[in-house]
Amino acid sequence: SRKFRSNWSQGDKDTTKEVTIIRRGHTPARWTREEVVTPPLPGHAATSSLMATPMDFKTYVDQACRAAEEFVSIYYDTMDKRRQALTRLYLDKATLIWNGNIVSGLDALNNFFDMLPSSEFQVNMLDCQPVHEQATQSQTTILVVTSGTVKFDGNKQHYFNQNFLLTAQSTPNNTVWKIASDCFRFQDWASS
């Protein structure tokens, strides 16, 4: 399990707490190594409208919330010991932008990371948030937002922020959730 600090808003009072990364409450998340599985959306296709009527948006942002903190665990803890791995977790024509530099597509994915000096990701903070369904032509999306501190190995620790974009793959069963989008940023201040 993960450690970290969350904010976010519970009703009409905003919470700040320290959390162990545990399947919260509803129905179990499942995973497996490389994929992010959730059970299915309640009572929705990952294309259909999930903004519709309220109760509908609260359950979508808790599927978010509970999908997002397994992402998370997932994500780091592959890029750390499984990075051969790391690329199962992206869409086949995935973007990542690594500080400014644009990489797209799985083998440039796999080029990249293979090329990335084995590291230690702690991450100190998670947000995450439904996509509305008009800015992604009805796909069900998530946006996660994480930040925290890195040491890749021979080089100083650093601070980071990484976004994602991900996307509900569904089946009756199930939902696996793909990165479609990914802009990490070192966060250090420039030494004067």
Second form
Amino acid sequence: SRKFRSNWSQGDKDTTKEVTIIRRGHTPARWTREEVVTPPLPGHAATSSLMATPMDFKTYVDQACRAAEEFVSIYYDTMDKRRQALTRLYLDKATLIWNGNIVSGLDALNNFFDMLPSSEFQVNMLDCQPVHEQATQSQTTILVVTSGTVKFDGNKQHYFNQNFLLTAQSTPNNTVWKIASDCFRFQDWASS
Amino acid sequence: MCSTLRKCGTYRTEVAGHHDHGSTFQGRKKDGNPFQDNFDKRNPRYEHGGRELPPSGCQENDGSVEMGDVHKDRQLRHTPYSVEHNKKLVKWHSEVRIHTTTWRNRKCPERKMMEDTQDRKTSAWFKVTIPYGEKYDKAWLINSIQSHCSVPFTPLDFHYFQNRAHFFVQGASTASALNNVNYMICDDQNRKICIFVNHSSAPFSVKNRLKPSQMELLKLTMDKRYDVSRQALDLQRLRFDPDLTGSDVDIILNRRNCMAATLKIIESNFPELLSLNLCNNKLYQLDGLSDITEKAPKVKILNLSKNELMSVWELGKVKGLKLEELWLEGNPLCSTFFDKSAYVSAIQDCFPKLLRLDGRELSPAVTVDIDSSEFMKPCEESRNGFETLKHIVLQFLQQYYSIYDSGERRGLLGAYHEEACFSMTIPFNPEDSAPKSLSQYFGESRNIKVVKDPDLRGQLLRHTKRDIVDFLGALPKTQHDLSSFLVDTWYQTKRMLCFSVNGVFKEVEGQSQGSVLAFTRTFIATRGSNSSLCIVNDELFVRDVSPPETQSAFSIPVSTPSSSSEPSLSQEQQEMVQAFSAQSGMKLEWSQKCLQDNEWNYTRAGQVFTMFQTEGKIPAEAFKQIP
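Right, and the form predicted in complex with the partner chain of this protein, after the form predicted alone?
Every component of the complex follows; first up is the chain already shown.
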């Protein structure tokens, strides 16, 4: 994958066919996927701050979809199988609203995820949108919306809805996405 | 070597910056001489009035190491610190180092004092340093320390320098008690707070205390500038007051001793002060002024215009005042903001109850405080302290859905940003096909787990407000049950708000007429100046209801918005609804109905409400649930 990486910085590469830099199942044990990483954002590849070409909307949308798919597969997998690593996907000041309860900051998130029983998630629906820069002050952000079922150990199965705000942290080689905010609710919250 | 001189106009030259001997030793600077480092990093804006004497317990003869009292202006004007001077200082301090290290190992200061051959007064001064203290609020810090300290103390000359907080105390027993508070206090992130205590010379404001004659003159001058009728004290350009310049009294308010004297006079002579004007006094920092929260707590109007304040952080030092009016224009900090609203927001963060800034009325700021709640128990509205935002959000949703349900969804154009995005989805169950009730939405569902073609994904994402509103117009006509709405406000900044609405609606026409569906709609909106929201992202998820949801849906009458000819509520009407709801305790839609039925005559509506209530005619569901 090192070979692939060096080609991305050329900028005019057809970006629809790339591969995630770290591939599941083919990496040594220590390269488990603990970060949501996608290729560098177009325009960020060449120089750090000046955008060579402004991103057109379609590219924004494609990038958002890619990041969302990558994110969702890592997030729920980590939640189910490597719960202790889950908070690495969150920003330091991230907030989670879990069925109306607020959990704010990494320490609180760590405690919360420790307390939460083990889970089995099944995601059936995923949608995403790039968030308009007017709202985010040019911090590249995407909205991710998911839905499906979850079974927590010792509890019955629930349908859930969840949405995330993911923000991009760009480096010349890649983009790392982290959760700025997370809102989770059972669909039957009223009766549980 | 940086020059320590700064000639500024007609002011006498002063030393910029302040040596922080105590902290130099505690600081862990890996390269170079720590002292040198500090020396270079003078904060020109900080004016504690000069260097302290080095910890004087360590040398026999105090006088010889004194590198020049900075207040001997003559010297300063003509003799910038030379390199030789520095070398001497450097050398001297490496000798002192050992003593200070001993101190850090917590030898009793009293014992140490007795070891001194120096003839000293019994009430020695000590300087207390809190590394990283910059992030702590002064009042909180002092109170926390006091609560852990066995001896009551009076902190003097509290100030921040670089990232540390400092203050002075008198008396070895006090110093010793404070030393013991080290590592005993935890901040709100559970980090232990370090407290270092070192010998020091007297603090600036004490060393340079105004003489009684000077105090008397200052008091008379201030009396002349006091307006009894408005309880206002005008101290602008105080230094150049003719009464003061005539005599030998130089009131430079940026200096701690002058500010302390001024505040002392205010405390004794004008304790009920309401308005204070400090315009044009070359204030670089507000450490001195921070004592005003104790000395004149009633001040509501503060004029700090035309000073030299560099950042809003300075204002935080006086945030204990419940200001209603503030003047800041003419300070360097004003031009550091991207735009006016960012400036206003930043000030409002500091003074939430502020009504007027630089002479302009402000819309009341939204205050947010987070409170904690229990885990694992799903609860109603997310009790995340965004209570005041709830009104904005609820008002928005009321308006939005009244248009949405009206049948003329073109009215929603005003709610969206020019380049907003919208998409919708329905649940995907791998086993069954889409239920009949959702069949109309099936083709529009942008579930990217199912839809893999990038072009189709692009098409299903509606972009620009025209496209969105056209698309929404084509969806079946609906009636939403606002009382079923559950809103999670899950992210906010000054610029934007994210919230998710969970609820149910009925389809009132078409093949699925009468069917009740559930939805989760996520909005991301930018915030305008007058609490207005402008949608930039909108995602709608529609699903079948579960049996319990059907039962509770639409069980109480909702004021159905009438046909499209009726205009949506005006700003004033919305405010009336809010106020009526707050006063009566009824839910918003019931309040609205009551007002509408009474032709928006607030008083009459109130009378009607009271009458019905006493007669027991209003059902319980009309009232807001008490959380």
